[in-house]
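Quick heads-up: it's one chain on its own, the form predicted on its own, in structure tokens.
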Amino acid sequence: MTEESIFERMWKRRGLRAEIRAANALAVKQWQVEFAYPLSILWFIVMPFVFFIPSLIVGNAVAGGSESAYLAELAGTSDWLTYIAVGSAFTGLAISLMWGTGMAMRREQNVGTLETLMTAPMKRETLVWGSTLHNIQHGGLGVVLQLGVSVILFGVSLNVWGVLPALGIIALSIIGLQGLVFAVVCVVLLAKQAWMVVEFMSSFLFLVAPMTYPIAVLPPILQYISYGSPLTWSVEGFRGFLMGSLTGSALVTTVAALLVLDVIFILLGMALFRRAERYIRSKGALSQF
């Protein structure tokens, strides 16, 4: 009788608080899975530097020092080392969100738990948001680790007063990126083994985003596409605050563009996800491989 009453209370839970608790439980579950495999911890430590070290070597070979006059003309700063370090750190966070969260449902499907989760007393979107919460924590720790080591070992210079505004940019960026993640989840649900599509989407977004080079070096058509991506404005804002170069009209433009794109992408992404999820359930294809 006691078990039945607890079960009934679970199904009666409603509201934002219940969804947050469910998302947190999903995030904790994923941490438990990762810590059960030591190699995943090692990869977590090494991964941020995989993206930074090659760029550091190439930058040093091309610039021949810690300053670049050409970069100053294009991006307003000659400190290419810090420019690349901050952009590479944000790359790790973006990859964690897009790949980790985008493929979350595929992982649940592989271990046979997706149908069970779909019948749990929570909104379908919470399944995705729970994985997002985990990957924010995972990718965020990677950002802190990479920037900390970059400052200590490579002499990267960061604006301490820009840390809090940079965290605000990350908060805004998560909303827009989550819209992209919902689109990735749709592809995974419909195409099942869709890593090729996810790889193409993420690679293209990283190509047009100013992670390790300014937008000005891209061909004109790619520059226009870049300005329509929330990833572009996210990394520009994050880097701008940490380098102390985002002020005045540039600050207003960056935040305004990010807010507009956040609304567009999250609404479109959630609409696509709901439609794809209903379609998959109507076909009884949740467990199909």
Second form
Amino acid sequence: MTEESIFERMWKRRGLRAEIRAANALAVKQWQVEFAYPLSILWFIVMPFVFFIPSLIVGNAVAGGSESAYLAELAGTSDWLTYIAVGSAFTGLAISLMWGTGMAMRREQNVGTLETLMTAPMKRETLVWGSTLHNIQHGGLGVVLQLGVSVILFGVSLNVWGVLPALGIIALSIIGLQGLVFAVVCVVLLAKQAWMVVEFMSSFLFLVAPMTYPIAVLPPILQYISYGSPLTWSVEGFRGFLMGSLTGSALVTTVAALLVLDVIFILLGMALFRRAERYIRSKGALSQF
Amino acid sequence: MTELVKESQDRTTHDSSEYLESFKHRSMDWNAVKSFAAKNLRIAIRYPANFLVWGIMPIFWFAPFILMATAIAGPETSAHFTEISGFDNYIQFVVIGWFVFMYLDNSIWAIGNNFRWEQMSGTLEPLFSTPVPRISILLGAAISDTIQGTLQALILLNVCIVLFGLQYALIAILPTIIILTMMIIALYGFSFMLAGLILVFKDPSVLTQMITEVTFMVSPINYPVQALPKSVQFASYLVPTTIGIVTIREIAINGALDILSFSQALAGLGILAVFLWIVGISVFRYSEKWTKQRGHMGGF
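What does the same protein look like in the form predicted together with the partner chain, given that the last one was the form predicted on its own?
Below is the entire complex, every chain and molecule, led by the chain shown above.
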């Protein structure tokens, strides 16, 4: 087979299967890059704990025991340790998606491979989905690691029957979060040195999400904003299933809210991305720093 | 035209050889320190929004801890927290922790990573070929970063005072300046060590993030030192900001200056400064030699 025919075949690749294979290749490539730096492996292992342990110490310092009567009033559970352990585990996954995927294009630009990737015979969105796939694997393993160690070392108690539904919530949450990620990618493509904007966006989203506290402690205006974020319903659903407290109307509300927000965010995100990407190419600004 | 080029080349050769002939190796070149500090400050001034953003952004980072403490202990003061820390206002307590932490964060992200930023800008190798001690370059960068960090920390403190209606004792100003100065000197040693490690490991995102998170975890920023396990408390005091936070909190919140404990804090920071400078400079020199021997200086 000649080299020319290989290229011709590559250009003829079409369909979902081809895009999935391309996304998978991008995810594998990112693993290879990460494993090329030995410190990355160490960071991958310790990261889930360094985000959780400070919250654990604060909780211990203010609660003075394993129960919190005030949290029971607000969230229906007095087990503050499990409450923050599950919430902060989800934080790790969300950070991985927002930062890892959001800044992926900038990293490609920094190493000089963005234009090459853009000319590869795949859809532009696949570039982002490939990075998302990697970060789901990366962040997902972090969630498993953190929750596993939290159960063994810190006495966190999880509802085993809630694991499968919680995975379903993660699947739903990825769609909505991907919409946010597309928005982040747009900012990165347009503003280039956009980490400050990304930092602000992600810090604000995490602040209004009920990661380690129920949204009832937020000022009313922030509570309204929180209801409009897919992150809020994702964390509530994930924690609700793992703590065995999500049943009846609360379950229906959470899943329905997440589904509606998924549709809104993914459509908006993809539309924004397509527009931003076309605009950048029309301006010839793809490789600009 | 050719004559002009020739004349220019002659002048350059003459000037450089005159400079090189009179060049004497010094362990510290204060002119270089001044030049690098001025150069970095000039770049920083071009982005004034950075000062404001980094002055306000930490509020987003510590607000979750305040909200979490409220959700667990309720809106009133936690009796357990007061018992172990000696303070009854959690927000007042945390803000001092973050004010001082800004210097630690700055020493890690800005000073420690300085050579990596130069590498990204493509100026690391020319910088390393200049006939000045590397420590002068680092110290210059450190001074400019300290000025920027101080501005950001002051913005944070003042915004928090207004936002949360906090009050601190005015008599704390002078002791705080003295403690901060000593702490910053100690932190420079810590930054030099990081700068050396980053020359070797290159990828700053992981190393820097890891060191930031670990030092953050062992520092009494959101909780008192007493909340840490005993073995970790010892590690905590190896980070210069711990003594800084504990001492400044005592004076700024309680409004009383105990000369004995203040002197002990200063002595502790002095010992740490000497220790960290010796370790920092040794690590940096070794890392530089190691990197050069492998021709790895410009490598990514």
